[in-house]
Amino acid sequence: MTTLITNIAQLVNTREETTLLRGAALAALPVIEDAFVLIEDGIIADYGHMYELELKVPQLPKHIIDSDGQFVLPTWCDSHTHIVFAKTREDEFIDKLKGMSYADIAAKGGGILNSANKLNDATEDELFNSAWKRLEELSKLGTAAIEIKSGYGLTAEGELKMLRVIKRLKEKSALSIKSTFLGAHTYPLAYKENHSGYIDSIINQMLPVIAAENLADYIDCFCETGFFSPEEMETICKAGISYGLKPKLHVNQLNSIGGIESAIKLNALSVDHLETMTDVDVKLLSSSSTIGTLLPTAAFFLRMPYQPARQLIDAGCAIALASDYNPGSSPSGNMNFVIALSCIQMKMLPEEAINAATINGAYAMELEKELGSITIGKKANLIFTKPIPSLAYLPYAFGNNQIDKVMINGQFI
């Protein structure tokens, strides 16, 4: 099927070729005003100014959509989520409002262990059905590529159950989905005093099955004080790499303990969170090929200092934005709010935030050849805005949904 979209007010992030954006390049967002897009079988076949239409598309297709002055953008690429979970945790939210600390909540069985207990009681079908509803909601908010982590099983059975759910989502959904094994999310109670025993379980019980069933694309580890040390992370990730899993890592959320240095040594695709960065950490990241993925809604929900986006960008780091959608610290996958928060609280320019949530987000999932920009040969995954006066209005009017409709693989959802 061939579809022609005409009279686009601004066609955003048009690129003949793409590269991972870092530093000043992140603020360059190519836009074509009064534009068209030609789509063939779900793929972008051509685009340009309306005055070029007769030359570029001499024979108009039967299916023509007049966008009537809408802005059209590539869909969001959310490269860090935990959307497979059994139950929400609003009871802990109330506990936090009453002044309980994370340690207090964890001591009474809350936090990640709470989610693990609930997940291990849930069936695979229950987990699939709830995650499917979340995916449908997110797609209507403009997300068409998403990374999903395990990490709420903390047993071989539970982790494999999560990853099998993600594999089913991949097979059924029109969204582009990447799967990450996060068995090293925390230590289960049974291994609280036996860290080497749990790491052995990850390496010798979980990873061989994950590889045999092709259940994951990446491996992750929560490198943090009280969780996994940089040395433990390296041990786990090297085992994952031996099975073909690239590292995408939780580091520097609460403390700088050497996670950045270890992640770069592991050639990690991305390091995610980065609320706590030293000057040395920033310098190391800026001179590496590793992407720094910022998760501002987690900082927002936990009332933590935001990631130092301006320092990272000015130092020449490659930055992506993601939602960290999870039941404990970021119970929202709305990438529109992520972008607004990045501008309002982290002082990113709208152009920087959009690039970080599209093309750089695609790079953070190795989907840059398929998604993240308006480029011939990429999937026609597009956001159509409601009438807006400018691109900056998207983060400016943060409380309103400015999306009119979303197209995935050339079809409106």
Ligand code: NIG
Second form
Amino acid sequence: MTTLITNIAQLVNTREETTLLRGAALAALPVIEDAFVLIEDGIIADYGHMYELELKVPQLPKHIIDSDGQFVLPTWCDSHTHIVFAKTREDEFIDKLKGMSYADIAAKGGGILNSANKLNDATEDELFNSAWKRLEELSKLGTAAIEIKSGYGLTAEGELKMLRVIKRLKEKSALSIKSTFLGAHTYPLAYKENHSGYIDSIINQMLPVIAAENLADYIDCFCETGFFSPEEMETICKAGISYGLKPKLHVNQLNSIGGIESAIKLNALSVDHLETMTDVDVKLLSSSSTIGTLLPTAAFFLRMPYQPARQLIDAGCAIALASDYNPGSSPSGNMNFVIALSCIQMKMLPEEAINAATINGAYAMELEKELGSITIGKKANLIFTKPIPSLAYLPYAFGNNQIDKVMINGQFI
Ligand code: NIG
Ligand code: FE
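Provide the structure of the form predicted in complex with the ligand, given the form predicted on its own shown above.
After this comes the whole thing, all chains and molecules, with the earlier chain placed first.
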């Protein structure tokens, strides 16, 4: 089927070809005013100014949509989430409001271990159904590509169950999905005093099955004091790499303990969180090919200092934005709010934030050939806004839903 979209007020992030954007390049967001897009069988076939339409599309298709006054953007690419989980944790949220510390909550069996207990009690179908609902909600908010992690199993059985759920989501959903094995999220209680025993189970029990069943694209590790050390992360990631899984890592949320340096040595696709960065960390990241993925809603929800986005961009780093949607530290996957927060609290420019949430997010999932920009040959995954006065209005009018409709593979959802 061929669809022509006409009279678009602004067609955003139009690129003949793309590169990973770093430093000053993040602020350049190409836009065509008064534009059209031609879609053939779910793929962007052409685009341009309305005055070029006659020349570029001499034979108008039957199916024409007039988008008068709307802005059209590529859909969000959310490259870091944990949306497969059994239960929400608002009880812990209340405990924290009443003054309990993270350590008190952990001592009560809360946090990641709480989610792991709940997950191990849930069936694969229950997990699939709840994650499916979350995907449906996210797609209405403009997300059409998403990375999903395991990490709430913490046993071979639980981790494999989560990864099989993600595989089913991949097969059934119109969204583009990448899967990440996060067995190294925390040490389960049974291995609290036996770290090498758990690492051995990750390497010798879990990874061989994950590889044999093709259950993951990436390997992740929560590298923080009290969780996994950089040395432990290196051991786990090297085993993952030997099975073809590239590292995509949780580092520098709470502490700077050498996670960035190790991640770069491991040639990680991305390092995610980055609330706590030293000048040395920033310098190392800026001269590497690893993407820095900022998760501002986690900092917001935990009342932590935000990621130093300006310092990272000014140093020349490649930056992506993601939601970290999970029941503990970011119980929302709304990328529109992620973009607003990154502008309001981290002083990113709207252009930088939109690039970081689209094309650079696509790079952070190795989906840049299919998604992340308005480019001929890429998927017609598009956000149609309500009439808005300017692009900056999107982060400015935070919390208001400015999305009129979302198209995935050429179809409105
Ligand atoms: O990315 N910090 C590690 N993992 C998650 C939070 C997990 C949880 O509390 O359930 C994160 O923020
Ligand atoms: Fe996370």
